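Have a look below at one chain only, the form predicted on its own, in structure tokens format.
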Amino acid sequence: MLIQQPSTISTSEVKLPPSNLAKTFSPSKVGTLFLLSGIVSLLFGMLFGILGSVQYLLPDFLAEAIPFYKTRPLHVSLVIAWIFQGAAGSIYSYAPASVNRSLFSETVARIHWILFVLTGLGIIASYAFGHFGGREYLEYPIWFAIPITLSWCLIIVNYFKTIKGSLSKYPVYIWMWGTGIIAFLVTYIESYLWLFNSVQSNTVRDITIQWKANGAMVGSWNQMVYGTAFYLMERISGNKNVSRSRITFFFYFLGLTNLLFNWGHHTYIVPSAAWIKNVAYLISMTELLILGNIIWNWRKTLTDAQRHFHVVPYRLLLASDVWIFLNLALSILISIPAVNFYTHGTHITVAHAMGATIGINTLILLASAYFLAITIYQKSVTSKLFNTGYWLTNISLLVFWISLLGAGIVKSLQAKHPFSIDPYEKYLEQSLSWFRTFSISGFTLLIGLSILSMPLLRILINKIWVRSN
């Protein structure tokens, strides 16, 4: 095995023993920078999210200083920035070692990071001063899309120049990283097709393309994040067969098919061609195969958990696996047209997004950062502190998720009577307890993520400082 597992663990610290990987693995400094700035983005994004949840209950709270129409895009943009920075940091850190080569260009990667961070600071400033101009989830002035697109072209060049060779000999995570970075660039450009008059002048075409781009964009970062999870599991277990097996590649291509086509379930309410909706429904239902595979392998997962539960990155991956199960079940349910009719646009959709963003993507990327810090940099973290953050994060997220589902169900029940004229205040009154729970659990979730993040910030900052001096 690549990483030898200890039979016992200290009560004061969690630390993997020296691994063969640490002796030969020299991760890109830029990868560490991306993970560091990404964690900072996550914490500030969560902070604005909590502020927004309070304003949802108390609209006048800090309304003069930073109103809800500013806190919401700040929250969304910063959390999305965390996912892309965490994914890019993982790719820069692990891809070269995966193919036994150095990164093609550290300079190009550094330019990518500088462009991304400066653009992000510019977007934050534009929101703060009330300057908007984009569409949902990409609400910043449209000219910011230019440096973002350029920066992403840099990682594509760097990645494929680094992994040059026959893809057929590479494990699945090399395919997933490559698929993800290309798919993001394509879907990101597609999300700006509304600038063309031929799209903007046709409402159905405009909405369809916009929602298609947003749905597929999520699929692109899922490829990058899940590729990272495959890499970590291979390194932790020492078993290289899983990331090269036929069944693994079958599910990779199934995921790719979903990335390309299942966005259609977001557009059920749009009066587009019926075949688009039918294909989207059928593709969405193929996720039942993924769900079935998770259930089929659950016993093996429990066995692995008993063997590796003391390994910090593995525990985060195990938690993300539970959230994949929960979120996948919810995703399949809301993909059914008869159910989607009632759930679309409610807090059930928000629950799905939050469960995926925090429960899956964030936990996997934190596992990646811990793997880098503990296994490669050979640093320890306090066991009690990690356990507190780990359980507080997962329990808070579960309560947070259930409260969003509860508020969404209340709204869905109203939708059963489309011709009734119930005031919006009645909906708020019926959902008030759910929103209060949502706000409180969001606050404890921020505390949990902060506890998990602080040791990482200390280790990553120290490593960058030591390397630069």
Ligand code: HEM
Given for the second form:
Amino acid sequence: MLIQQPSTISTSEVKLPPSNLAKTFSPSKVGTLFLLSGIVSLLFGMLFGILGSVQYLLPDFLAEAIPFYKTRPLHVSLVIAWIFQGAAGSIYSYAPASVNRSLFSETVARIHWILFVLTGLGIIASYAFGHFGGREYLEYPIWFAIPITLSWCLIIVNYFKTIKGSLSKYPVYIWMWGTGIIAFLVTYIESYLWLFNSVQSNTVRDITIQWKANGAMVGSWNQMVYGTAFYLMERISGNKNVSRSRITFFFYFLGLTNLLFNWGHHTYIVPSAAWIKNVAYLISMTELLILGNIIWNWRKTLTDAQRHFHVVPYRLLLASDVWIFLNLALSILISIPAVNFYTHGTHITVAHAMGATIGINTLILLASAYFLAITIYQKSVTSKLFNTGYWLTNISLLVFWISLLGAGIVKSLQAKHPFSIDPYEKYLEQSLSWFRTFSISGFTLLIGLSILSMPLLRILINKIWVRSN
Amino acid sequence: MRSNNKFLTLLALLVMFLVYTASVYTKGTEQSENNPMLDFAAVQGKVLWQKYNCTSCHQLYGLGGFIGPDLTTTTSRKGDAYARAIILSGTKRMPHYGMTEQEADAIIKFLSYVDSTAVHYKY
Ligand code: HEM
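With the form predicted on its own done, generate the form predicted in complex with the ligand in the same format.
Shown next: the complete complex, the earlier chain at its head.
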């Protein structure tokens, strides 16, 4: 059975699809390209994740060819590249139509994509040959930062030239995309301040700034991804009020406040100024609670017809909402300084990171890619296949997440303080069953996300291929 | 939300952020008895720490990968000789990088320096 596709979607306040969006909507080809290359990055990234998880169990596994110090950066860089490409793809696809214009420059956008992909390939090659810059999360040699920064400037110019005009009347997602792409540039540049001697030769300062930059960088991509979620909600419901309401703008500013100031909860154990940590603790995580509520309430406003017509992106958004609440509970718990003292640096932090990047960011971005494929490009996907991928992904992710929490709890219980787990090998052995579960559920998660990705690859490749011929 | 209010809120956040950032960059992490500056040998060690991508498996102050232990206080807890032996010969999980003695010494200098800043965790 094929999932029924809407021939059109409603843009009126009256929640009665269909309307004629698809006919009037001509998304930028670069948006499709970014989503496509993003999905490819995700699939390869997960392969390296599996490899890394197997190396937890079998330290000798491919230890010569591709040791853990290569698999981890390959995994993390590729999956983060997916989030950036998914977000950029969504912005290129939807921003112009949101302001009733076409993209300022398709050529500049193409140069952005080419630079991004070439830099990505260069980074993969340098990891493979063992050349590192060795900074956490940005482990590539530093000169790759130049094309990354340049390519990001291109999207900034293109975006603001496209939406130029009266920003104040625009819906919240236009604001979120805008602040997200600027915040990334700022935080990215900030993450290279260690090149200055006053940071380089002062490790406490260096680590504090690194956490500041990395924490805010996560906030910057969240702005882009949550902006996309708001866009989808508006398009699915046809209700323009959600993305213009006071509560939504309140959420936007709260999110921005979190982006700018909440990173300090990563530094409870760093001997830096106490007030930074107190500020962070006060505002931490309020953002997720509000986003969770907005999606939850939005769900109630949909008619049966809207749910039916947009079943695929709708269900992915709902699943992301469940993950928002699960991560929120965890985040609130580990933001309590006394708890954080023992959980920081354990796999609870990894659960927090992967729970959010997979459960929230990835599911929203997949909803975006499906919206493009089904609603805009009018292509069908098989519902049985989608259901299988959807459930396999969510159930695997739940087991995956719990297993990381399990390993983290074992470590937290052994710690006298965050830096003393002795002997470490004993801790790893005691957590073996958790790591085994982590690896197996990681494998089924890979299958689940691959099943969800395959129809997208087919449709997006087809679209690019057909349009260029 | 009125449009003027939106811009004012954005501006207020921006100003707060700039003040806050300037303060984070300079205050609370100044050089002191508990937070000395890295000397030349320790900087060499830090460069090697990055070159060998030690951060993919180890953390300093909780920042880094998780398959290996946090090394913030490793030199005071385990001693330099122990650390040197592991760095030079590897373990079941840790690769044998084939580092020179000088390289191992520089990394230990760097780790000892980090250790000296972790004053709250000595017990
Ligand atoms: C196929 C399933 C996956 C497996 C088996 C897997 C495995 C791993 C492993 C082994 C690590 C390194 C943990 C360490 O430092 O010791 C890791 C880290 C990470 N993974 Fe995954 N992963 C998977 C999927 C994903 C996906 C789909 C995303 C995001 C879209 C993701 C995001 C991350 C992030 C952000 C980190 C860094 C965590 C941190 O340092 O706190 N992973 N993963």
